[in-house]
Each structure stands twice: as structure tokens, then as C-alpha cells.
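To begin, one chain is listed below as C-alpha cells, in the form predicted on its own.
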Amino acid sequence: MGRFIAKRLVGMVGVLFAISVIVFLIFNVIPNSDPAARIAGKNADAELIARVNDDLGLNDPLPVQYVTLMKEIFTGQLTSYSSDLNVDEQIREGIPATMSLCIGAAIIWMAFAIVFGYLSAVRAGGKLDTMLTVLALIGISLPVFWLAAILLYYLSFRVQLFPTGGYVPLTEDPAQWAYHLLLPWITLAVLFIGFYSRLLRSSMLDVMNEDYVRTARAKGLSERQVRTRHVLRNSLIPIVTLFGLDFGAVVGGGAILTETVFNINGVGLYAGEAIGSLDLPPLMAVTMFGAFFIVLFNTIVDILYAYLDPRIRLGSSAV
């Protein structure tokens, strides 16, 4: 298991650097365009675009830039040159509400999607599963921008049952941080229920089928434990994978939209506040740091995946 780790890790490793190695080259090795005038901002003087060549050291070989970059990110010293604040302080101060509103949708969207996907698997058919399906359809159809406007509109405008946004920190008040946050995590969770719901439906359709839960059967346990204990519990691994990868790639970047609707001042907003004034250094950074989370949860993954089957590992060592 220690090998199986220590090859993920290095995997994990060459993946970030494979991703470090694209970013530079899309933000810095454009034909025809100086770098240091797109990341000195629309509005640079030639004096700053000087200073962006000497701080990156633009003039120098393509090697060199890389690890120039690559420096001011991971050790803190890249800067906006728009707002002139410093990039990794931004997005340090942005974590706890990406987070916050990150790990409460997932809860919200497994929580759900397990009592789902559960009912619709053993009313398969009936006039429960149809209405479960109908509704998961819906909220796999739903645009997440269009979704938080119409939550707004209604329960914020229309109704002031919510506030319109903001951020409240968990350590301040902890009851105005779920209330402010209720919304954004409905609005980000709504397509993960519908899809994860499903896939929870036909996993467990399968699972009902195999020769072990028929043996569980014949030595007389109840309909209701055969469902939970064998049925429910090994649909689960293919759903914990899935959520593993989502997951990650929410925390790196899938929240933008809702942050940005919600005025979450998080990773997500700062980074559409980036877009929104084509400053590049905090896209590059952001890039990176959803980078970072993406792989690290795939690496996650497949640790528990070799953990809970051992085949896995067995398989990886003999290759």
C-alpha cells in the first residue's frame, strides 16, 4: 500500500508540473503579443510594463520565465499590477468562503441524493420513482446562474426571506453564516442531487441482481436489511468516487458562478472579478490553486479506491 501511495504522489506531482508547464505557456508564450502588456493590464504605462518584465524576467530564455513564474506564485510574491495587491494574500482570505459554501452544498446534494436515488430504486416503476426522476431531470436541466437569479428574485426581492448575498465568517456567527449561505448552497447543489440520485437509482437496480444479495435473502435477513446493509452500501463506491472528483473540482472553480451571483467573496468571485478586468496574474494563480485541489482529490480517490480494493494495488504493483 506505501508503494501504491508513494507512485500516486509522484503521479500527483508530474500532473501539477504538466498543468504549471500549460498555464505558462498559455499566458505567457502567445505569438504576436507582449506578455508583459497583457499582464500589466489594458491601462499600463510603458514604466510598468518595464517593471512586469523585469519582476517576471520576460526578457529572459523560455526556462528561465517558467521558473521566474512559477517562484512568484508558490512563494507568494505575484501581484496584481491593476488593483497592485498581492495575489496569494486574495486568494488565502477567499478560501474559508469557497470552502464554507463548497463542503455544505456537498452535504446537502449526497444527503439528498442518497434518499433519492434509495426511494427510486426500491419503488422502481411506481409513481414515486417517476415523480423522483421527473425531478432530477428538472434539476439537471437547470442553468445554476438562472436558478440562484430566480432564488433571489423571489426569496430575496419578492419575499426578503434570505439576504441578497454576502459573506458572514463561520467564527463570527455562526447562525448568519448558514443563513446567508442556505441559498448559494440549494443553488449549487440542485445538479448534483438530480445527477447523483440517479446514478444511486441504477447502481442499486444492479447490485439487487447479484448472486450475494440473493444469499442474503435465503439466510433470512429482513428486505430492509438486504437494502442497506448489502444493496445500498457497495452502490455507494462508484458514488463516493464520483464525488471525490466533483468535489474537487468545485472547490477549483465550479463555484464561480454561484459565488459571483451571491456575492460570495470567495476564490470563485475574485477570480470572475479577475475575468471581468482581464487581470491575468490572479487567473494564473487561481489556475493553479483549482489545479492543486482537482488532483489532490483525484489522488484521494484512488488511495481509498486501492484501500478498499486491494486488487487495485495488486494490479498497479504488478504493472
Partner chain sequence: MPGGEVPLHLDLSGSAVGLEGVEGRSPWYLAYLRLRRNKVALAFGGLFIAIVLFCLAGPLWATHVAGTDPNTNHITDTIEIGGEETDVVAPNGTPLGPGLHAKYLLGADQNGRDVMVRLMYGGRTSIYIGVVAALVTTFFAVLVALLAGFYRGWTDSALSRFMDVIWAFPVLLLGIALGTALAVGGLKLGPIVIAGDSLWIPILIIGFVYVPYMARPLRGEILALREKEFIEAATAQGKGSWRIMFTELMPNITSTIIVFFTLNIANNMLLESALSFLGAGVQPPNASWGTMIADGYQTIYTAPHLTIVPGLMIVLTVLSLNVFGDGLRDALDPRAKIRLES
Second form
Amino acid sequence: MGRFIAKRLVGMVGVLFAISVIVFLIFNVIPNSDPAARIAGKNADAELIARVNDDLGLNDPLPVQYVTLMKEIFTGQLTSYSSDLNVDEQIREGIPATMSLCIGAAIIWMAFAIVFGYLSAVRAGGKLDTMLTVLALIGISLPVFWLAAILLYYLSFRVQLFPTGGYVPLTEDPAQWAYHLLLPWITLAVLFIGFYSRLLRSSMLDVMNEDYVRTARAKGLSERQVRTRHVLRNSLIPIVTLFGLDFGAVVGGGAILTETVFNINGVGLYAGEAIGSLDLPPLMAVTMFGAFFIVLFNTIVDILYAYLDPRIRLGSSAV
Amino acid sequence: MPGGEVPLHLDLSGSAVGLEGVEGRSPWYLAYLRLRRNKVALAFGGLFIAIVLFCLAGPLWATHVAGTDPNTNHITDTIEIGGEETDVVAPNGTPLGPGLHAKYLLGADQNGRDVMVRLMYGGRTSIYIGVVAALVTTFFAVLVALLAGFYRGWTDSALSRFMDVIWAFPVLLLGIALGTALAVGGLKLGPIVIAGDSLWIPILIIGFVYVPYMARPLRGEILALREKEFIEAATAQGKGSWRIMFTELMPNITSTIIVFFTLNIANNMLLESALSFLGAGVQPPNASWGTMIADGYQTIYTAPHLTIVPGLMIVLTVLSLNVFGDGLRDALDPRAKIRLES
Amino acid sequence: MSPRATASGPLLSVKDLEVGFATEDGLLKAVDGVSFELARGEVLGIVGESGCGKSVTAQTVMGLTRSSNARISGSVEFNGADLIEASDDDLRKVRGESIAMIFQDPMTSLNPVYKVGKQIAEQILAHRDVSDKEARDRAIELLRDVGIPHPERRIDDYPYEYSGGMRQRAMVAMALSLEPEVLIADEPTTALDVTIQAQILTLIEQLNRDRDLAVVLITHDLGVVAEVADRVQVMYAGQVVERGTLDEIFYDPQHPYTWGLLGSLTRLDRPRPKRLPQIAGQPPSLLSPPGGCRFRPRCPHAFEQCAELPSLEGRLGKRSEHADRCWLQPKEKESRRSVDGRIGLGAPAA
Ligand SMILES: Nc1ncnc2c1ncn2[C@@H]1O[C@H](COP(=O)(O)OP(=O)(O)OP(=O)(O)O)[C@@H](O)[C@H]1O
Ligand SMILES: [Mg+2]
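Mind pulling up the form predicted together with the partner chain next to the form predicted on its own we just looked at?
Below: every chain and molecule of the assembly, starting with the one above.
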């Protein structure tokens, strides 16, 4: 098991390195992202641009630029081209809001998905199943930002049930924190509830046909025990795997739309602003931040998966 | 009966058809029968076709009913409603809302443009991007899956690692960053020149991003097929690698590809709308449903129809594809072996 | 033991059992009027080709085929109580406790994510008010009884750490955990290799002898039946075509299908025939079975009367249970079934 984890961690570093190089190259290959021209302003002459280039080290060879950039990211000295603000600090400030949003949404989405998927599978073919299926399919067909906008318009503007956005830190006022986040949580969760409940349903229907479920019934377990201990337990394996990946993706940038519409000043909103001004350092850092979470959760999932499915454990420790 | 004594009947023709359709009715025909029985899926498939036709009819509506093209401003125009002259855009900037009038059936936007006409034209862009990007994704995913699954070994390792890297990219962030950067001045890579406002930019970004999501499960299927006898038989007959890949392996994953393709169009349309909403997708003068929402959202409190209407169109289109794709999957594989995920 | 021990009459009695499944191609009649009785301590063999409804029969006895698309009629009486009409709750009390079942594929019959011991203990805990520790100790004891070495260690293994034969032993241990009166073994040896097959059969035989356990042994191999069964019932396309004692079936088989099964059997006490005869053709579709005798399309001895379905009845004028579904005269059968000096289906009358 230890070797397995170590191997995964090395792989993780490799993927992160590859991603950082690719992002760096993308923004250097695309000529119009030339930052010096933008920083120097519209009417800048060649001399000014040259000086800016020099200041930012943009005349150095690419590998040198890359190393400098990465060094700055990891030492927390990276500053934005456009605003002179420290990038790492900005990201750190955004983390509580982003995490509040993502963790809350994740709890909602898993809870509802498991309940809906379970009911759907147990009543497969019935009215309830049809209804939940329709709801789930609508859920996965909604553009997140549009749902956010519509909820804001009707529930916050017309009915004035909820605040029109913004974020209150948990440490400041827990009630307001939850109140402000309720709509964003729901918005972010809807898509995943639809997707996961469908997935759990089909996974459970598959597992129900397994021989060991028949064995469980033949043992004289109650239908509820059969369904929870044997069917649900085994059906959750692929769901948990996917959850890890999706949670990583949501933290690592997937919440950007929700943060934008609800004006939650998390990492996503910061990224959105940096992109708007094609500001390489924050973009680099945020992408790395996102990729880090995705890869981290990928790794956690692999390890968790080995725990959930003992067959994997044997296979992997042998590797 | 002792099992070992049963005479083994070996079919060396090795064709995939021989494995499946012994009973005379081909699996495709059975799938067709099943799909025909699934009225809900058919209804939504019909809805998708209706939406496509609706969008294709844009020019007709524009010239014969609305009398304006999608991009002309009419800020100072007036139209007659119930015998009354009404401003298309009121002096306070509020545009005309939807109502039963041939012109501006769905109201106007802040620039006095006819929302109905823009909706039809915008839909063409959105659906076009969705479909073409799905073709791009499918092409690369199938290629990767075939190569990785057929050659295995280091080819598989290399391709899989590459897929891991794309998979680990924050998709939305990357899409937005690329979209924004490219929108400014287009892409010039050697002989390939793409203008900044070309639809190919969102198409390529979207098409590329979803490749691993499709390639992974397909690769799994190929790896499983690779173990089957008919591939061995084909190899023994001296068939070439490419021939085996495309004439033996590919036909066996066609049903999966069809389902993925359908559902992929739906996902692409959602991603396109998100990118466009953030200004990183479709660029003016082109309009898509996503850009329409982005424009409309600025004035959601005074003119909510500008946000609601294009959004509803996206939901309907994506929903129709999702329901139809779901039905297709059930029809092609009643035990629903096809997984959205690997 | 329970007060039932005094009851006379059969332990398990199945009458006119019919099981159909609504499929997308129509109603599939998997079991069509099957009846049998099982006495205490008896071993009943059910034999037949793949797909003839053996498993469905066995599973229906325990109510395992209940589902929205299943159409079940007839009766299954266990100690006088009907199991077809029984509530889910009553049925649950019988499962595992009075009737236990083991399945064909030990590789897939255990849940891969739980330890073997836990899966055995689970059954005990579902029926008995005992502590986890007691259940666990009992599981260890059971594993020892079925011949798992070092049971106190192996109990914490996952199923994938067991070999196929060990898994089937674990299944048997689980089945025995509540000392049931009936064990239904559905092709318990099919998925195992020959030496392990023999071991599992010996184990079942032993349990039958030592614990007076009644066994329904399902197989498609008459050779397996020959080793352990007291009585045999031959099934074809959802129906019983012949039933009798082991000797009756082996030395005086009445139905051509039984001849065919016997003919394809390799017998160690006879010289091996040059070519092992197989029954030509395929069993009929259960969606639309042929009218008349179901075996007619494959039977070289068929004649006009076979267009009418023969009932399952004693045709030998003896006072035995030996019954079959064949219109041929007993005398004629005797001459027709002998092929090359042994029993066989014979060549089609050219
Ligand atoms: N739940 C079900 N739904 C539909 N058809 C079924 C179902 N269960 C069994 N069948 C069908 O019923 C028929 C009898 O199956 P059964 O499993 O009893 O055969 P069997 O005699 O046990 O064969 P084998 O030796 O292969 O185990 C088969 O044609 C099978 O396809
Ligand atoms: Mg069976």
C-alpha cells in the first residue's frame, strides 16, 4: 500500500509539471497575449515596451522565464502583470469562499443523488422512477450560469427571498454565510445531482443482477438489507471514484461560473478577472492550483478505491 | 454431459457479424425495434429535429416575417402594436418585450434587434459548434482508443498519460483562457491561420477538451475486444493492423460511439454557452445562444426575456439530445453496459 | 431440533409449478408444470441440458425469481406451508434457516467487497439473536467443518483470496450455518475442475449422511447424479420428462431424451465408444415451444402420436414412482434404446 501511494504521488508531480509547461507554452505561442504591449498601454512606443519587457524578464529565453515563474509561484512572490498584487495572496484569500461553495454543494449533490438514484433503481420502471429520470435529465441539461441567473432573478430580485449574491465569511456570521451560499450551492449541485443519480441508478440495476445479490437474498436478509449492504454498497464504488474527480474539478475552476454570477470572490472569480486581462502570472498560478486539486483528488480516489474494492488492493500492491 | 467432449465449432471467417447476429435478426434491427417502442425518446428526438429546422428557417423568417436581419440595430425604430406606435427601445433603454406581433415576436434587445431572428440565427451557431466539435472529439477519441487498445504496450502508456494530463486540466479555466487569448488575434501556427472571430476556435477548444472523456471508455472496450478470438483469427489470416482496427474492432464499438456522439453534442452545447457567456467563446459579429444570454444578462432586471428565452432554447435542445441519447443507449444495449464514465 | 421432526409426509412438495417471464419478445415459459417431492434425508437429482429450467425451478422454491416480470403459479409446500403465496417476510424466515442454496459459480456468488467470515456471520445474525463474536466463532467452526485449512486465519480473507473450490466450500459453510433441513445445490460443481468437483460432491454426500440433510442436486451431468442421488428427475424444455429411482433411470430409462443423456455419458466400467454420441439439434425455444411432445423435433423415434403431449405417468404397470412422458410401448423402448450394447438415443430411422 505504501509503495502504491508513493507511486501515485510521483505520477501526480509528473502530471502537474506537464500541465505547467503546457500552459506556459500556450501563452507564449499565442502572439497576441504579449503582455508588455498591454501593460505599456495603447499609445506606448517601442522604447517603453522594450523597457517593460526588460522589467518583467520577458526577454529571457523561454526556459529561464519558465523557471523564474515557477520559482515565484512556489515562493509566493509572484505578482500580477496588470495590478501589482501578489498572486499567491490573492488566491489564498479566495480559498475560503471557493471551499465553502464547493464543499456545501458537494454534500448536497451527493446526498440528493444517492437518495434519488436509490429510489429510482428500487422502483425502476415505475412512476417515481420516470419522474426522477425526467428531473435528472432536466438537471443535466441546464446551463449552470443560466440557472444561476434565473434563480437570482426570480428568488432574489422578484420575490426577494435571498440576497442577490456576495459572500459572507463563515467566521464572521455563520447564519449569513449559509444564507448567502444556499442558492449558489443549489445551482452548483443541480447538474451533479442529475448526473450522479442516473449513474447510481444504472450502477444499482447492474449490481442487482449480480450473483452475490441473489446469494444475499437466499441467506434470508431483508430486502432493505440486501439493497443497502449489498446493492448500494457495491454500486457506490464507481460513484465515489467519480465524485473525487468531479470534486477536484469543481474546486479547480469548475465553480467559476457560479462564482461569477453570484459574485462570490473566490478563486474562480479571481481567475475570471485574470483571464479577462490575459494576465499570465495569475492564470498560470490559478491553473496550477486547479490542476493540483484535480490531480490530488484523482490520487485520493485511487487510494480510496483500493479501500472500497479489496480486489484492487491486491492487484496494486503486487505492482 | 462432460463438457470437454462437445465438438468445438470454430468459425474462422472471424467476422464480427457472425458473433452477434446468429438468430437472423441483426442487433441493429433489434435496436431499431426497441427504439421505436420508446415513445419518449422518439418524441425528444423529434423535438431536436424540430429545433434544427426552426433554426434553419431563420433566413425565411427574417426576410418574410420580421423584415430584418439578426445584426441590424433598430434603436430608434417604432412598430405598430394594436394601432399604437410603440418604441422598439423605450427612451429609458428598456427594449420591447415578447408579444403577439410578427415583428419582434419575442421582443427586442437593447440595440433594437429582433430576438426571434437572433434566436434562430444564434441556434444555428450553437448547434453547428455542438455537432462539429462532437465530430472532432469522436474522431480523435476513436483514433486514440483504437491505437492504445490495439497496440497496447508503450503506445497505450504514452497515450494514456497524455489523456491523464488533459483530464487533469481545469477544463473550464483552460477553455476560457484559450478562448480569450485566441479571440484577440486568432491563431497563426505555420500554415494554419484562424481568425480571432472564427467559429473554429471554440470548436477546436471544445472538441479537444472532451477527447479523454470519450477515449477512456472506448479504449476499455477495445482492450476487451482485443482478447476475443475473432481478432486472433484475423491476425492469423494475416490481416494488417489498420485493417483489423477499422474493419474488425471499429464495427464492434459503433453502438457506443453513436451514443457518446449524441450525448457529446449536448455537452458541447453547454460548454459553448458557458464559454460564450464569459466572452471566451463565439465572438461578434457571430451570435450564439450563449452570447445572447451574455448580452441579455446585463439587463436581466429590466428585460428578463433576453436571458430567459435563449436559455430555454439551450435547455430544450440539450434536453432533447440527452433524452434521445439515453433512449438510444437503452435500445442499443438493453443492459446499459455503456457507461458515461470509464 | 424443531418440533417439525415429527411431521410425516414429504418435507418439500412442489406441485404443477409454472414460471413464465414477460420478456420483450413475449412470455418465456421457463418452467411448465413441474412437480416433485423431497423426503427428509433424501437426495433428489434434477438433470437436464442447459436452459431447461432447472435453476428457475430451484430458485422459485425459495422465492428468488419473484419479480414484476415473473408469472408464477402452482404450489411449493415446505412442511405444509405454502411458499408461493407466502409473504416476503415469511419467506425470508425460511431462506437460509430451513432451505439453503448454493450456486453454480462460486467466483461470483460471494460479494467481493466483504470478508468471507463476515458474509457467513451475516446470515447467522439475520436469523439468530447472537453477538457478533458468537457469529464469528460459529463461522470459523463452519469453515473448519467444510475443510478450509486454518479457518481462524482464512475467515478474514476476501473472496478473491480463495480458490474456486474454497469459495464453494465457503458457500457450503454459509448454507449450513443455520442447520437447514433442505440444501438446494444448483450445479455446485460445474465451474470447478474435476478433482475439486469430486471433493465438493463427497462433502455434500457426507452432510446428507451425517446430518440427515435433504438435498436437491441440480446438474446437467448424469455422472454427478449417479454418485449421490437417491432419485432422479429428468427435465427437458421446462417439463419433467422422466422420474424414478437412480436404478430405474440408469438401468431402465423410458424416455428417449434420458437415453440420449445416458448415451453421452462416459462410463468407466465400459470400453469407451469410438465417438461419443451427442443429442443432435438444439432444445426448443421456450417462447414458442413445439406442440405435442417437446422432444419430438430431436427424437429419431417420433411417430404420429407424438403430436399430442404425453402426460407424465407410470407406463410400466408397476407400483413404482417411475413415470415418463413418452408414447412408445415399454417393450418397444427396450429394443430401441440399445445401441452398440449400451443405452443410447440411436440413429434416426433412415
Ligand atoms: N429472470 C429471467 N427473465 C427471463 N428469462 C429468464 C429469467 N431467468 C431465466 N430465464 C430463462 O429461463 C430459461 C431457463 O433457465 P434456467 O436458468 O432455469 O436454465 P438451467 O436449466 O438452469 O440451465 P443452466 O444449465 O444453463 O444453468 C432460460 O431460457 C433462461 O434464459
Ligand atoms: Mg442453471
